[in-house]
Every structure is written in C-alpha cells, then in structure tokens.
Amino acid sequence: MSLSRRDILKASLAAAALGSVDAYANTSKEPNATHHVLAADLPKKSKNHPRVVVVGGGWAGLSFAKELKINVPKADVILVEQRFEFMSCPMSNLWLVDKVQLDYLVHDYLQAARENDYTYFQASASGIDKKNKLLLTSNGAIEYDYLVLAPGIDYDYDLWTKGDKTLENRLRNEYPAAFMPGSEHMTLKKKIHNFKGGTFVLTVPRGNYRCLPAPYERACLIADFFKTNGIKGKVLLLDEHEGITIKDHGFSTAFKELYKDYIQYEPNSIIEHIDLEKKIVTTEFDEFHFDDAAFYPPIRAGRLIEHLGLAKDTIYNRKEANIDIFTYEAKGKENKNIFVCGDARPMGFSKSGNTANTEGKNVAREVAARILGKKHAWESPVTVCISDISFNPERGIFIHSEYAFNKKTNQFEFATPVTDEVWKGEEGLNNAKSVYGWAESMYADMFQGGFTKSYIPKSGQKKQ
C-alpha cells in the first residue's frame, strides 16, 4: 500500500510530537497508556512562507490574524477557535432588553478568514509541543512559527466557593455572570423576561474584570425593563469596591434620578458566602436576600494559559499571563516567539472589545516586524466604551483613552481620558445613538476585508 504525502506528513508529526505532549494533554494514569498526536488536516507548511497561529476568535485573536495579513500578506495565518460562529459581549446587554436582535451580534467566522485570507481551523487547543514547534488540538496538531494565545478570560469562583465544586457548578449553570458570550446570556435573557418580581442580584467582581462598565449598565437596563413593564422589582448591586469603577457621575446620577425605586447599589460588598437554598447572600458587612441573581466572580485568564505554564498572579487577578508587558511574549527562553493578548494579559488596560482590537493590532505589529527584521515600538491600546443608562428613551455616556505607562507605580494608567458622562437630553440621545456606529465599525473591520480604522464617537475627538 503507497503512503500519500498527508500520510508521511502525520506520521512523521505524531512521531516527533509523542513523548513530548505536555502533561495536558497526557491525562492517562495508565503507565503503558499510548498517544496518538496526528497532524491537523492542514497544507504542510511552507519553508517559504512563516506560518502564524492565533488561539481564540474574540475581539482580540479577530484583529491580530487580519493585521498581521496586511502587514505581513505571504504570512500563512491559522486562526484556532473552538466555537463555530462569534457572538459579541459587546452590545450584549442591549439584546437582553430587546434592543437589538441576536443577529446583530452573532457573525461568521469563515466570513472574516475568506475576505482576509486568512484559515478559520475549528478545535480546541489543548498543548504545546515547544521543541517541534506544534500547538496540539482536539483536531490535530498544527506547526507554527509564530504562535499568539488570545484565550480571554475565564471565572474564578474560588474566592467565593473556597473550592467547592459543587457550589461553583451551581453558580455556573443556574446563576450564570453572562460575561462570556453565548448559552449564559440566554439563560440571563429568560430570567429578566420571566422575573415576577422581589429582589434580582448583580454583582461587581474585584480586580480588573471584563468590561468595567458593564455590571452598572446591566443594572441600569435591567431596572429600565422592570419600570417599563411594571414589574415590582429592584436591583440589587453588590459592588465588592469602594464605589463604582467608571463613569461614576453618569451611572451615579442615573441610580438616584432614574431609578431609586429600582436599583439599590452596595459598594464595599466583598462576598463572603453564597447560599443558594435560602438565596441569601452574605457580605463582610450584612446579609441580603434575593429572588433571582446573575453572580459575576472574579475573572482570570482563560485556562488554557495556566495549562501551558504561563500563567502567574498578578497586582489585579490571579492567574494571567507571564508576558513581557511591552512586546507581549511570554517570559522564558522556551518561549521564544509565543505571544498572549487581549484579556488573558496581566496589564490594567480595559478588558473591553475596543481595547482588544486595537491591542491584537499592536500585536500583531510586533509579530509582523519580527518577520521582516524590523523592530516594532510599543503602541498603546485604545479604549471606546459607550454605556447605555435607559433604552426607553435610550440614553448613553462614554469615555475615550489611550494608556502610560508610570514608571513610578510601575503600572499603566490612563493617559488621554475623554469622557461625556452627561446622558439627559440630546447630548445622551446622541452618544447612545453612536454606539450603532462603534459597533458595525468594529464588526467590519473584524469581519470584512480591507483596513477600517476604529471609529471615533464623537466629531472634533482625535487619537493622541
């Protein structure tokens, strides 16, 4: 029987790879036990052409694979993602009030590799051979010579749980935060739409979490949709910081003006024990009882970064990656041109769709300048965030930034802040109304070929 070349290419890479899989994906206890590592079906590399694979179809892995195409087009781009359409986080809170439609948020991954020329490779990533150079998945393993990790995040109930499992199960499945897109955003829709009234709990995690903004805007929409339809109900905002992280003006005066009989905002709430047989949730401080909850915990990055050993604790979160803050590579000569990017990074920057474009831009960059022998100076992220205060009449704020980084605290801060925090009259009509065009700005330009730049929301604004 003759072996066709994709024969020779797969067994020659489960050769190479087995014996030097990471424990991940080595889970047998069985000493004898053997593994098969076979080849994705992939074209073989090109000796030719670098070969650079993206772990994560998020705002973040989008921008990177579509900029690195422009800048480096004989690059051969691999995009890994384990989901089979992209769903946006990112306006998400509309669509749970009825604002927009789920298609407004849902897009085709094979759309944006198709008109960017680039591979949209549907699997899980599971390891990394380093020294063969092959990230390992659950529909093969794929060689690169470039490898980015854009995993987001993921939750970290154990400040809360104390390891309990079944607690944290609990949490996951019938309380879920809605911070990762998809099933968890349905499940919170049904609950607000079916809420008949009493006491609905959103928290506020500690740290730096997904989106700063988000848990007052949620609130803020939620109490809009029970005044709308006269549901007696209010909620409950345990926030577990001294008072609220962004756009505290605009989200204040809305609390007090707009919703006194139904919101009630908790700072300084540090969750210390959740029972969910008598809805009870205790505080440092006091106990609070509740009909029906969305618990959003502290956040880390995406496991898949600690799997790979390049995960560590930092000054926000536990569990994100080792990067070089600037270049983002990881840490360790082993590491040699592995990257990580949007929210699975350590650094303080928002943790926001725009930020995640432009930083898997500046990535990309990097990665592009190192193919053509060029050196690549930082760049700062950018953050757009517009937040909705009511949909009925639907009203917005917004703030602008770019980053420093402060030598003195050794940490990034805000560098250019622009904010509009004023949502009564035109001025709110107005900034709600562009957050239409962020968004379809933002989805064109992951989605669509050619270059857009990010759209700017307020006319006479201009990046620093």
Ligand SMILES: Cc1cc2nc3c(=O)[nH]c(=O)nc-3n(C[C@H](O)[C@H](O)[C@H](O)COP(=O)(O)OP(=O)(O)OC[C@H]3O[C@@H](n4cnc5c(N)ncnc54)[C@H](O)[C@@H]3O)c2cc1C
Given for the second form:
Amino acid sequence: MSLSRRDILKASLAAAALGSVDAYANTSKEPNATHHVLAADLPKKSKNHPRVVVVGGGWAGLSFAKELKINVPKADVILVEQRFEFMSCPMSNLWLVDKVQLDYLVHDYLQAARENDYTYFQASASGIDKKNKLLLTSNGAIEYDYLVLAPGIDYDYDLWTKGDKTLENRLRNEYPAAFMPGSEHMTLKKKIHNFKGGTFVLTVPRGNYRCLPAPYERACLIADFFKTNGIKGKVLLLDEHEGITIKDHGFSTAFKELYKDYIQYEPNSIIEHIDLEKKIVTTEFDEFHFDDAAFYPPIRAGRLIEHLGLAKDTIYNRKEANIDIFTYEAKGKENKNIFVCGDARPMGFSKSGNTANTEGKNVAREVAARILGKKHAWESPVTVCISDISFNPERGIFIHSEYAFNKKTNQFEFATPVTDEVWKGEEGLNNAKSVYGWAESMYADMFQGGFTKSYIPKSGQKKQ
Ligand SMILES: Cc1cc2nc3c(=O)[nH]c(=O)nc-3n(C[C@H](O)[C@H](O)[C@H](O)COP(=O)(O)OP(=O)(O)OC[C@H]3O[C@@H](n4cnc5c(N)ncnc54)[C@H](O)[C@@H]3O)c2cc1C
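Would you generate the structure of this protein in the form predicted in complex with the named molecule, following the form predicted alone above?
After this comes the whole thing, all chains and molecules, with the earlier chain placed first.
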C-alpha cells in the first residue's frame, strides 16, 4: 500500500511542524506523489548494511534488536521508541506497595543501544510508505529493508462503554488500569496509599489480556497492604472469566486462607455499565458499589497495527496483528519483510514479558536467516511467570512452559507446563526469591551487552 495524497499531506505537515529544513527527496514513481517528508536525523542507509528498523522498545523490541545484532553484526539496527526511558510492568505490582523502588523498574535505552551496538531513536511511528520502504515517525522518515513492529497493547474500552467517549475518557484519566507503564501506575499507587477504607475494585478483562496472573497478584498485594496497614478496606475483584485464568490453586487458596476479609472474588462478572457518578458497576447478574477502582478493560494490539492496516479480529480479542503465526510476517504481498511480535500478536500465547523477550529473539533469528539467505525453523516462545502472594513473609508461585501447535484445535497450547502453586512453607519462600532473580536476569538481558541464559526458577519442578 502506498500513501494517499491525504496521508502525504499529513506527513508533510507533521514534518513542517517540526521545523526541520532537512527534506527527504521523494523517489516514488507514483503520479502526483509530491511529498517531501522530513528525513530522520540518522546516517544514510548503506547498501552493504541491511537496515532493520524495530518499532517499540518494550520486552519484544529490545530483545529483537539485541538478538539481530548478535546474528547479523553488520546489520544497521534502529530501535524506534516513543518513550524517553523504559519502565517495566513486571515487578510494578511490588512497587505499588513499596516493596521495590522506582529505579528497579526504570532502565536506560541509550545503555541498551550502546552496549548492543544498535541505535535508539526516540520518536513515535505513525505510518509506512511501503513502496519506498519508509517508516514515518514524529521525528522524520526512516528507510528500512526489514521492519519489525512491537508496539504492545492498547485498551479496548468500547466493549464496556459502547462508544461513549466521555465515559472512556473519564475511565482512562480517573480510574486507569495501570497495565501500560508510566502515569497510570503513579495514579494507582497514590490511590492505594490514600485509600481510607471501603471497596477497591479491580477487574480482570475478557479475552487474552496482558499478563494473566497480574490482576490476581495485584489483588493479593493490595490486600496484604490493607491488612498490614490496618486499612478497613477490601479488594473487590470482578473477573469477566468463569474462574481464575492461571495458577488457580495458588491464588484461590491465598484468597481464602490469607485474605478472607480483604478480597471478594466475583467470577463471571461481565461488565455492562460503569456509573462513575453513583460509583456502581453493573455486571450481567449484579450491581457492585465501589469507593475507588482501577478498571482494566479488554485489550487489543497497539493502535499502530490498525493504523497501518495490519489488524484483524482474532478468536481472543479485537484488532490484533494479521500475521503468519509461524514466521510473524504480516499477511499480504505488499507487507513482505514487515513483522509483528510481542503482545500485539494474535496467537494465544501468554501476553507476558518473558514470552515477548524469547519471541523477540525468535523473530530476530527469522529475520537474520532471511538476510543471510538461510532457513529458520519455528521456535517456541517461553513463558516464565512468577507471582508474589504475600509479603509477611514474602511468598510466591510460578508457572513456566513452552508451546506447541495443536493441529486439531488450530491453536497453540502449553507444551511443557511446570508449576509450583504451593505458597506455604519453604517452596513459597523460595519462589518469592526467584522473582528478583528472574527480573534482574531479564533486565540484564535487555539492557546490558553479552549473552544471558534464560531464567527458569529452581524450586518445585512439578508437572501440571
Ligand atoms: C502489572 C503487570 C505485571 C506484569 N508482570 C509480568 C511478569 O511478572 N512476568 C512477565 O513475563 N510479564 C509480566 N507482565 C507483562 C509484560 O509487561 C508484557 O507482556 C510485555 O511488556 C509485552 O512486551 P511488548 O514488547 O509486546 O510490549 P511493551 O513492553 O508494552 O512495549 C511496547 C513498546 O512500544 C512502544 N510503542 C507503542 N506504539 C509506538 C509507536 N507508535 N511508536 C513508537 N513506539 C511505540 C511503547 O511505548 C512501548 O515501549 C506484566 C504486565 C503488567 C501490566
């Protein structure tokens, strides 16, 4: 798909607004294509060094960039990320209740780029000129040979608000989900710390949502905080699913045995309406009053995917990437050498950091093989997910697994699941220690140079 005159005009205006004098000389053969798009302030693409541009400096994009350089050192890799620094969602539930400091979550894009020999380019990607192989960004157009999109998720409030943008806007601003890092987390932390008592609503959205265990872990840790600080409050966890979606035994026993008076768990709570004036959530079967809340709505792929015409509805969610599920290449001849990975993917893998990290590397090896004229066989992403259950003492549970494709159901399934959901006793204490080992090895893997081994928790090698 090449740019329409309207798109070109928009891009030109955006370029002009930036006040740059550096114009990209259009090479399009299209009649009437008169765009002079601002060129990004980057060295010119060289014929001898394939340029691979990756959009999104999250868990997938960072891992992709590093792994590609390892496999094709001569490649010119550019990581386009709209944020100025990285903030981790994993471990953020612990930060909400003061267990770790903010600098445990925040990391340096420049360090990642320096130590792994690629370029970090701060900009927001907004379009592609596929014919001329140009990525359009808020800081100019970037030429590419291969383009990888890893923009993560966006929220899909429409399923709740049914097009009421005023309500959606209030939910985003006043009751943010805190499932995308930054200000949402800051707001939620203040809410928890200023909570005077009553009912604090959290939600678990329908479909395949980002980080299956995180809403349950968050419920446990906020309940632990209320309990420890003598706050007369409870977490009301409204789950749009029939039951706990992962690590059921661990979470349900914790709800019953540790937080009987602090967590009210309500499965099958499909949300029909939220009245912010009366502070009432209406579900299919009930009405619930709340004093404060963080509403986590259903999710979709990052908007960029839809904007670029690469989205489709999936069996799990609306608007995820329309890609080949084994190679990650976008469908359609015109999308050759454009790939999507991370939480924006349509496959039913766990939408988690470890999964995105290993997948980013797999896709890097796919792209590397194409650059080097080799073949690459599909590799499974790996999910490793450790959740804290309590702090006094600190106890945790975990699951890790690879995936296999089931031809009968036409879906990916857990192939090698190992779980430890026994949080009582020694095992729970060891699992909690693993949380830090895992996070630190992941940060080292994404932000430091050199090789890092995949992290697998040591204790509780129990088959499911
Ligand atoms: C509370 C919480 C706890 C979690 N705990 C765990 C855990 O314990 N273990 C685990 O494995 N996972 C966990 N996760 C899940 C994990 O954070 C995500 O699955 C992971 O971040 C997905 O990686 P990604 O690269 O696909 O997306 P992201 O990490 O979200 O990265 C996407 C990046 O793309 C950028 N971007 C988007 N659009 C554009 C654009 N147009 N131009 C430029 N940049 C753009 C964004 O700014 C962002 O930096 C947790 C998540 C949450 C919210």
